[in-house]
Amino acid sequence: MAETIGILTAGGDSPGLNAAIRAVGKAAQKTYGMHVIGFRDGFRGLMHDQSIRLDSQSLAGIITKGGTILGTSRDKVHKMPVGDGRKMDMRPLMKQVVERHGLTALVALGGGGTVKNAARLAEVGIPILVLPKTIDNDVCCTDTTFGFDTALSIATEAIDRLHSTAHSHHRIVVVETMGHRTGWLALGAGLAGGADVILIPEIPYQIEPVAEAILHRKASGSPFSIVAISEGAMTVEAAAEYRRLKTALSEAATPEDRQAAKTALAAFDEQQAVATRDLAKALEERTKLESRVTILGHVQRGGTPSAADRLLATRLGTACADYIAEGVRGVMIAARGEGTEPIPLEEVAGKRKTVPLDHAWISSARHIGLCLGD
């Protein structure tokens, strides 16, 4: 009989989604002659069976969509919340629907939480791969994500739209772009649209550099400045409170104490909330212009794929099937040049991908003369 193999979406919505679910449904189909199934919302539909069979014609046409035709949803898979406030080790439900079914491979799509999913439900037996996505870019051991690139481009443009207002106005304006406490989007960003102040959550910053720079832009004849920022860069200060909460919640002795210290971080994370609007004002009193915030948000995740990431997605997805014709399984198929490897799911959970402080990106933002704020 053919094989038969799932596949779900988890996590945030990212660019290139469809075009992985196409990739890894039509190789699967044409090249090797299994079945495919979707199952829509994530693990919680995987869990509730909630299945739909992907054929020639559901998987034509997606790969210039964004979004994902299957739905996403986030929810841990031992701790799935069941209505009435309980979470529940929902595992062994989902081992049965893959029984049910006859799988021989399910193929989850997602970021740095779904890795971590999918490492849980291999503990129980399920065969399990997963191909990298987030606009983030912070899996850790793969190249890149696809999503990533669009984003990019995305954010990119906003910067280049910016220049024209700042200028016109004589403004800072500040960008803030997502990130998920690491700095690939806002630094990439920030060089391709030529921003002045780059701030990412690798390089703790102060704001005397940040005004200092500006001012010098000011005086040199140049009266704005673009400023991108990750949305989880911190100030010096505010990074040493997060790694002393942090340290806190991992060295709790008893249960009082990891909720109070859960609490404190919850608390923190309130407050880095409004960091971006509380620079803009700081600026704007230390150098008497006027300042203004953009915050990209969900916007970064919208919108058709870019051609690299169609590419990337493609090449994943395909081979992800002859992964799984191999009998591969455990596994990340992570982007490894033009090629790909399978990384085992343990070597890449509760992991992420920084941006590291002597990588070419940051080394040419400080050749040409942007302020880092360090």
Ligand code: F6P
Second form
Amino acid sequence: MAETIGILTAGGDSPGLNAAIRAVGKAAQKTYGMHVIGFRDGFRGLMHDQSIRLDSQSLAGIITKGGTILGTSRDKVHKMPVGDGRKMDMRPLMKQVVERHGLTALVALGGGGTVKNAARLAEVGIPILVLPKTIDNDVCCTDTTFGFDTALSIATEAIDRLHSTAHSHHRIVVVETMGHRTGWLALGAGLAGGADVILIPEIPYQIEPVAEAILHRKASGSPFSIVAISEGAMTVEAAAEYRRLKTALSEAATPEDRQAAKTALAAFDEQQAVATRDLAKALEERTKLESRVTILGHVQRGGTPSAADRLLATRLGTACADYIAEGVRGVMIAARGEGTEPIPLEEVAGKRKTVPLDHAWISSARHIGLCLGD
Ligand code: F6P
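Here we have the form predicted on its own; I need the corresponding form predicted together with ligand F6P.
In what comes next, the whole complex appears, and the chain from above leads the way.
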């Protein structure tokens, strides 16, 4: 009897998801004669058994499409919302759904949160594999993730375009990229787009050196500047406060302490959400140049995937079908050089790939005199 496998997409959407669904599905069908089904809206669809058949017709023509044909959601499988504010561990129910369909493998396409969910599902015996996607490029143990290349191009093009308007008006343009708590997007796009200042979470910044760099440019005949900042970048003081709050949370001895630490972290995050605007204002005051803020936001995740992301998603997806046929489960399929490598989920779960301080992009930025805020 032919094997049946399931596919779902979870977490924030990312260009290349459909290319990956197509690659897993087509390779499983054409090379191994498997049946393929998809679950709608991530782990929520698995819980509610909302499945669709992914036959060759439904996989046709989707490689160019952005988003995910399956839909997605952000959930924790051991704390699923079940109405009236309650959250429950729905893993046993998800296991029943997997068994009811006779699935020999479930492929989850997602980022760090999905790896954690997958590790939890593997604990209850669900035969799961993960393909790493996210525009943030922050998944540990893989060279890269699909979605990043597309987002990098979009952010770079935005910085290119902001140059001419900043130049014409003699302004500071502060452009904020996504990236969650890592600086891959801001650093890559800032460097490729010729930004003058790049601020990333890995290097807490001070306002003074940034203002000085802008004043120096003004004095040497360039009265405009582009500041690329990652949404997670923090001042030195904010970074110290963040570390303090995280420690308080991890060391909370009672449920009350834990709740208090969570509330404090939420308030901190709320304040951080306007940090880019605060920075622009502070730079305006110090340099006497007008400033404008551009938040790139979800435009970085939308639209058609780049060729590089389609190729990466196709490489990971087809390799995934091979690993399934070989009986490999409980892994994330990492991109390694030109190939792939299955990494046990427990080695990946809970880790984040930040930009190493000795990364080539950082040293190149310093070599060409960019200000990194330190
Ligand atoms: O993790 C991907 C990401 O795009 C981050 O860069 C960003 O912080 C977050 O998702 C935004 O999430 P949402 O789609 O829930 O607004």
